[in-house]
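Starting off, we have a lone chain in the form predicted on its own, written out as structure tokens.
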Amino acid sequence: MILSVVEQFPVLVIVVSLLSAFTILIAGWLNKKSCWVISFATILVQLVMAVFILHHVLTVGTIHYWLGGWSPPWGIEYVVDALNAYILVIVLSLALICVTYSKRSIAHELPQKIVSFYTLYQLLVTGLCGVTVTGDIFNMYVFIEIFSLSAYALIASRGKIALKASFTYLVLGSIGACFFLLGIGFLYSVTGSLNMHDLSLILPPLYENKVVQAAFVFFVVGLSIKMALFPLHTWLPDAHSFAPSEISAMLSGIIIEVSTYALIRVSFSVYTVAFIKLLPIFDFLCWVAAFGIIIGSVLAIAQYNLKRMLAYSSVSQMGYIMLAVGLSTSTHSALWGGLTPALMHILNHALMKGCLFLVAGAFIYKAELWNITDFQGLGRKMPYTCAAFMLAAISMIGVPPSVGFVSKVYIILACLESGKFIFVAVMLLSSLLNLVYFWRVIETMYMKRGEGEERSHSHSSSSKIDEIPLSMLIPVLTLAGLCIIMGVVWLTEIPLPILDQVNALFGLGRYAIP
């Protein structure tokens, strides 16, 4: 099989990243400053390759790469179609933004652990990319373990109470991985295959088989733990709160979304729509997601630690995504049908929550400010950072023309088409709850004065602008700007061609078979 240069990129995205992790470790012994440079350059190259892959998928078609030249189902196959080309670009874009931000942040926060941080960060990116591009279900499990183990260690890197958060994540993450592995074992015992496409051909006559059905339940439960879907989210608040801010942004903006991608891939590429309609699991997931949306928002209101508030907000946002996934088989619109709302919100949540966690990290970097009550006067001291927070916050609330507004409108339209009117009420109530807890932060930053300003707000040195370094500010402003820019793009070009191709791939939306 002779492949073009671009068709070699799926494996190169993994190999280059894995080799870079070892290079960072060795080079870091000689010069710590080289670690950031190598990681930044590697992820930039990976992102460029991902963009070429996306263009190839849109213009030419799906890429198939056989590792070692072994044809599937005997060998491992990397398959990149419209779905994972889209996810891969999101993963590497946020990874590049976070590594850019990390240069000054990690030097300040973890000066003695720079080499280990960037080594683990690169392994994290390797695992996330591997889960995204693989077409082999056991290979997906291997990469899930790679990014999970890296994440456990990165969370623990802060020491002290972060060790407890990491251990909790390790225990629950391992349980989730075991469920996923059991699902793989059940499928292999019945089919004798691990290739996803091969499984999709073998399974249809076996849909009534109890072992096959049990395997699907194992997949759903295992990945629900990984994506922190309510009520299996208990590891998430501490992990997000105490991890370095770059890792909090990756955890919320990408890691739990890649786990969602894994569930979508298993559900639609391995089991197909016919199986999903056979069992009421997606209907059950819709109700679970709806409870998660409300309970996550209510718990966010109760928090005074900003990062913990954002963590519970992520529980709510995962409910949005899973509600959209649950409705995907019952919507047939050319605009909001199929997986369009879910995939739209995966990107939008990465932008919004990535920005919010990086801003939280900026407050910690400047003055060790963790609690919302300590943010008085920050709107004047850090105007650009606080403006970025406000843009991302109004996106989370759903103010037009932000990305959050478009997501919520399309999920609501999907609920209406499906006749699930109760979920419309859930979405509207959630928006009001979002307003409550984000307005509290905005009010404190802009409308309450610090002690120095109370004494002499016109001449106080506390009113002086004291922004974060440009290497941290530019990534924050980039994400904040994209929260509005992408909202306008969604409003003018819905559905994007890539999302239309995803629905066509799985027979969803307007491509659904009556």
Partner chain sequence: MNGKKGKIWEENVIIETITRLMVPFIQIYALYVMVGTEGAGGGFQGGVVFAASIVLFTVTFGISKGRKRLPESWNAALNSLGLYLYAGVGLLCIVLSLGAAQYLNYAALPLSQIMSPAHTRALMISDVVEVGIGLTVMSIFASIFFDLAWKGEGKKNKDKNKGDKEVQE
The other form holds:
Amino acid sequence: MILSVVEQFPVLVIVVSLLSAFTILIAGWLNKKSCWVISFATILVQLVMAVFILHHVLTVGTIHYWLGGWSPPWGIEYVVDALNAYILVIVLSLALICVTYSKRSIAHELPQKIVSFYTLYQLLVTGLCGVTVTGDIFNMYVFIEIFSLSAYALIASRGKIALKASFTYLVLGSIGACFFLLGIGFLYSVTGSLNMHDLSLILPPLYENKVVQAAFVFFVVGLSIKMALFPLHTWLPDAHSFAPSEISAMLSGIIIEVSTYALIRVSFSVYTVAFIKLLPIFDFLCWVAAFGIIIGSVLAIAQYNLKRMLAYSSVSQMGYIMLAVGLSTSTHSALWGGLTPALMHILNHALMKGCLFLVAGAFIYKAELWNITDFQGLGRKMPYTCAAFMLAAISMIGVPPSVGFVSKVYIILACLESGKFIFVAVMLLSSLLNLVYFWRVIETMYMKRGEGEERSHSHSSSSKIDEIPLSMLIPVLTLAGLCIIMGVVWLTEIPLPILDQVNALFGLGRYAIP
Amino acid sequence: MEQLIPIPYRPLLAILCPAIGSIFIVLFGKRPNIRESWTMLASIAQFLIVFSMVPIVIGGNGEPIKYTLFTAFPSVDFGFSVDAFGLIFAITSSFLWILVSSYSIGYMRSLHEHAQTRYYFCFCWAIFGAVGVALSGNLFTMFVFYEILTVSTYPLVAHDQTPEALFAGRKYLAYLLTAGGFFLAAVVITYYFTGTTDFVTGGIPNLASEASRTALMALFALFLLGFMKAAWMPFHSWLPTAMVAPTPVSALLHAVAVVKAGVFGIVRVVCYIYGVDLMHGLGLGLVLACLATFTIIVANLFALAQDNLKRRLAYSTINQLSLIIFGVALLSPEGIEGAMMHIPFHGFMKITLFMCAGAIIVVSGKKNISEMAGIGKEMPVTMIAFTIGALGMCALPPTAGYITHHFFVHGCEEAGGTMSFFPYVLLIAAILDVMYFFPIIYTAFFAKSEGSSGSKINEAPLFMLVPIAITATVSIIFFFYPDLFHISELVETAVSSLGGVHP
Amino acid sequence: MILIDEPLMYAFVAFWIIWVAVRRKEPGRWLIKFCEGPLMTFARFIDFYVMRMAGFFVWVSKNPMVALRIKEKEVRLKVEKPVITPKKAEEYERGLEEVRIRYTKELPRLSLGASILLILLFFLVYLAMYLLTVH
Amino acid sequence: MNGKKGKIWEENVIIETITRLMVPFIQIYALYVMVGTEGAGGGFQGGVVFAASIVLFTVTFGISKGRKRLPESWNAALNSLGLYLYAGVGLLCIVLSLGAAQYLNYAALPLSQIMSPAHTRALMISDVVEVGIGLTVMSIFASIFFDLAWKGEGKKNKDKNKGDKEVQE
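Which structure goes with the form predicted together with the partner chain, now that we have seen the form predicted on its own?
Now the full complex is given, and it begins with the chain already shown.
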């Protein structure tokens, strides 16, 4: 079979990243500054490839890549359809933004560990890309372990209490991975295949089989831990708050989302809609997600530490995504049916939370400010950073025309269509709770005066502006701007055809067989 | 003008004026004169553009000017549709913005307020939201602007940054964003039922057939909750609390832009989503009228008890807003006409009152009515303007308030049935109005001040005085010539197509 | 209608003005007194309780576990106070104080073991659902 | 380290001599495990055996001497080199076939003048790839061993995370 260049990209995305990770290790011995350059360049190249992949998938069709030329189900197959391509672009975009941001912030926070940081970071990206592109379930497990291990190490990199957080994550993450592996084992014992597509062909007659059903339970539980679905989120707050900020942003914006992607992939590519409709599992997930939304928000209100607060907010936001996933089988609209709201919110959450965590990092970078109560007068001192925070926070609350608003509307429409009015109320309540905890921060930043800062009667005596360096500011502002711009773009329905293709793949939304 | 800007782009441009203005305001934040001239420029430009649409809409026989930016959901556009009713609100807010801009310059400089750039910036966005609400062509677009309006006014309410102001800001947001949640739910449910959220003259046709009676009732309740900006009781308490804001903010936002956006929304829903006939069929008119009546009476009673002038005006605002709701609730052409007309009329009169209150604060620092003995001799122009506004509130000639009161009474008569009992409510309301406005005038002009501060004339700066004089004059002109700014023509155009007299 | 409405209004205005001119006092003092007194007190009462309720929710959400325990102890103290000895009541109060101190200090945080237990429980629920729902 | 600086081991002639004798043989054996057999497999085991020789050397002669034989930079380099070999050959398949063949498709390597595609595949998997794996495993095991044994370095990482304490409270 003759491959076009773009069809080589799925594997190149991973190989280039892997090679670069080890190149950084060597280059770091020669010159520490080169680490960032290499990492940045690699991720940029990867992103370009991802965009090409997305374009190819949309125009030509799904890419099947047989590693080593071995045909599936014997060889490992990389399959990139609309879903992966979309997720891949998100992953790499945020990775690029975070790596840009990390240049100064890591030099400031972890000057001793620059080399290992970038090596691990690149491995993390490798793992995330791997999970995204692979079409082989065991290969997926391997990549999940790769990114998890890098994440453990990255979280621990700040030492001290971060070690404990990392350890908790390590234990729980490993349990999650074990569940996932057990699920794979169960399926393999029944079908003798590890290729997702192959499995989806073999499985249907076996849906009544208890082992197959148990395997699904294992997958769901394992991935629920990985994606911090309430009540299995207990590792998340510590891990998010003690990791370096760009890693927090990646954790919250990408890593848990990629785990969600894995769940979606397993649910709809390995198993099918027919199987899911057999059991009330998705209804159950909806309820769990609804509780997660409320309780995550309530716990976020309780926090004084900004990063912890954002972490709990992530728990709540994962609830949004899972609620949308849970509703996906019962909605049939062309617009908000199927996975559209879930996938939409994956991108939106990445933008919003990425921005918020990077801003939190900026406060720490500038003045070691961790607690919300210390933010007095920051609005004047760091106007751009605070403006970015404000935009992202407004998105989280769901003020139009931000991304959060669009997600909210789509999810509410999905709730309405599936007749679950109670979740509409949950969504509205949660946006109010979001308001409570985000507005507290905004109020402190803008409306409360810092110590010794006199009420300046004229504009001339406004206190000095003390902004973060440009290489950190640009990522923050980019994300904040995207929070609004993407909101409008979503509303114009430009990117929706991609999501529509996903629904077509899985037979969801308007492609569902009634 | 015709050649300058193609007609369909005018709504967009009108909206963009304050947005662009806000950017320049920030850019010139360090140079007050240039910054403030941008505010003036933007406001004048916006008014001119809005006003230029009037002849087109009147000439077009109720045909709205449509401009669609993009389609958000099937048959839900993000776009504008300028009809006569929307124009009334747009004209009111954009014209008053010019005056309040000038007034703000005087007020903020006299009091040496801090963070003036933020103030002007947020003001622009508030107007952006308000005019957006006025010109939006469907519920969805309206919601977007409605929320922008809420958020952008928060910094204005909490401007003082004192604990009290912060509390007020929090309360403001808590009420209005909660309301936003309800509004969103209502919009989505409407869309779910009918597949559209466009404002249709006479109501969305398939709304009645798609939803059950109970569902329609519940939906209307959601809408009402969503329009908490109209400050109907018992969800009014954010408005008096928000009076800690600087007076120009209270004046424009809490007499015109924000609260009127709420009332405007209710009128829109009643006339253009439900439609008069459906409202009548569901018996919602009476419910709404009772709610409004309750608010009118109780707000007046509360107003009687206030000593702080701005708070008293705030309760008076609550009362007058419900008067507008009441007018719509009558579901008769004259009632609706009165309601629509009362939006600009009340705007002009109430803004006069607020601006006078602000002028008193600037000159003498007095906030309470009991301290104002003899102030009429010190500030004759201000207090005469205040008297005109107060007369308007009491619906006495020769002010604009008389005209609308007339309409409301006629509306009641026209509606007939139970409604014919309601003029007595209006009477009681007017009497109560007299009871709390006349003492102020009496104290100001006739009571003797304790300290013999003399009767030296000590007026506010011209920047403030001129707008006060203009609004007071306009309030009187409306009495003799209601067609100023083509208001009555627009109202007639709007009402003529609504139809529906229900004896 | 207008015939009744408007003359009545003008009559009242005239009455008001004459009253003031003659008596040098505003008419309807009793109404104003009523509004300033009972009505405002009532309004403030409602407002106070609404705000207190909102405040209570915020307070509970800040540390739900401990907050509930404090409430529980408070109620218990109130109920049992008449029947128990003063000494014991004192003990109760001390206990309450201790919990109150913990309220500000201790934030809810689950240990590793508890998390794992949760996972297992979660898993069991899922599994139970399967085994019960299928056939 | 027991108060004395540097030396906790006893210089023992017998052990030293035997180690000197053993290390080369262990290493040759490791190479044999890696590439000496036909067919895939052995890279990992070979790497471990190789690492064992380094461990033995270090245990006998002291950690500083051991580190001198295998400096950290070298360790990192070898570590990466192994991966380069493995991934690089895979990439070569794409590059040399001008994008016609897949990653790791060794049959596509243009060695057809010398041997058949099947042979190419076998050679690449059993030799080149295994060596790559072996190198990486060796260096990783060595570095794990050194990290565990090397105590003094840990102190260097000053953590300036004041925030942690506050959070903990």
